[in-house]
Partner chain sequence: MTEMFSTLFGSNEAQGPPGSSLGFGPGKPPPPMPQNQVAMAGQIPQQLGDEGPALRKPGAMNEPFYLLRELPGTVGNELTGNTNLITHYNLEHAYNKFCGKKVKEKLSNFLPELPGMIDCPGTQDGSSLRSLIDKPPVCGNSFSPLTGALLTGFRLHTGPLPEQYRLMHIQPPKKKSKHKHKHHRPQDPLPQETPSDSDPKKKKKKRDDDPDRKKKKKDKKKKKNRHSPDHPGLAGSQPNSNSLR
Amino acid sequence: MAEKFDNLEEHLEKFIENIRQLGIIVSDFQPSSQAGLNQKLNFMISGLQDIEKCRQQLHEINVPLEVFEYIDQGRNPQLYTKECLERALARNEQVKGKIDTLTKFKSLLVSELSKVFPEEMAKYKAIHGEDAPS
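Since we only have the sequence so far, can you give its structure as a single chain, in the form predicted in complex with the partner chain?
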């Protein structure tokens, strides 16, 4: 799995470097640079061919759209991962708090009902006693 990404990353880095060098040639063009420019243009096309070959290996990879928003804003996409983990943990803690509160409420309710309806609650505990959660 990581190999597919490494392969694509390598091709992209070479492509970007080629484009950067192309920009340098064009920024101050000389007649003797023409051969180099032609070579770089063909490297660019072969780079695109290589990147397209990588596409087939990665067609099942899904990227959340929110990551694209981070990148478009010039923000680090790792912040999205960080925020996801923090939100998941916060929600986990919130739900655990609710479960704990309701468990305490249940035990209090059972104890109070046992005082008011002892016979009925004894029957209830007999039915649920085996599988009542602590």
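Next, give the form predicted on its own, keeping in mind that what was shown is the form predicted in complex with the partner chain.
Next up is only this chain, free of partner chains and other molecules.
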């Protein structure tokens, strides 16, 4: 898979360099540089075709739009992954805290209900297979 990315990266670098050179030719255009301009335009077309071939090899890869927003903002796209993991860990801790709290609440509720309604709670525990509150 990495070779596909390397291939795409290589074609993109060549394409960017060709566009840079094309910009230089166009910015200082002289009638005598028409042949060079035509050649660069042909290289640009073949470069786009090469990139299209690479795109077809990578069609199954989905990139979240937020990554492109990071890039547009001049931020490192690897920060997106880091921040996603940090958010997931924080959310995981919140959910774990809620689960622990509800487990303690259930245990306390069963304990208190057993004091007030011992017969009913004995039936409840028998149905749920609980010897002691969990």
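Just so it is clear, the structure is predicted and the values come from calculations on it, not from any experiment. Positions refer to the first chain, counted from 1. Under this definition, the rigid core comprises the largest set of C-alpha atoms superposing within 1.5 Å between the forms.
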| property | result |
| --- | --- |
| Residue 71: Cα shift of 2 Å or greater between the two forms (core-aligned) | no |
| Core fit, then residue 12 C-alpha moves 2 Å or more between the two forms | yes |
| Rigid hinge motion between the two forms - rotation in whole degrees | 15 |
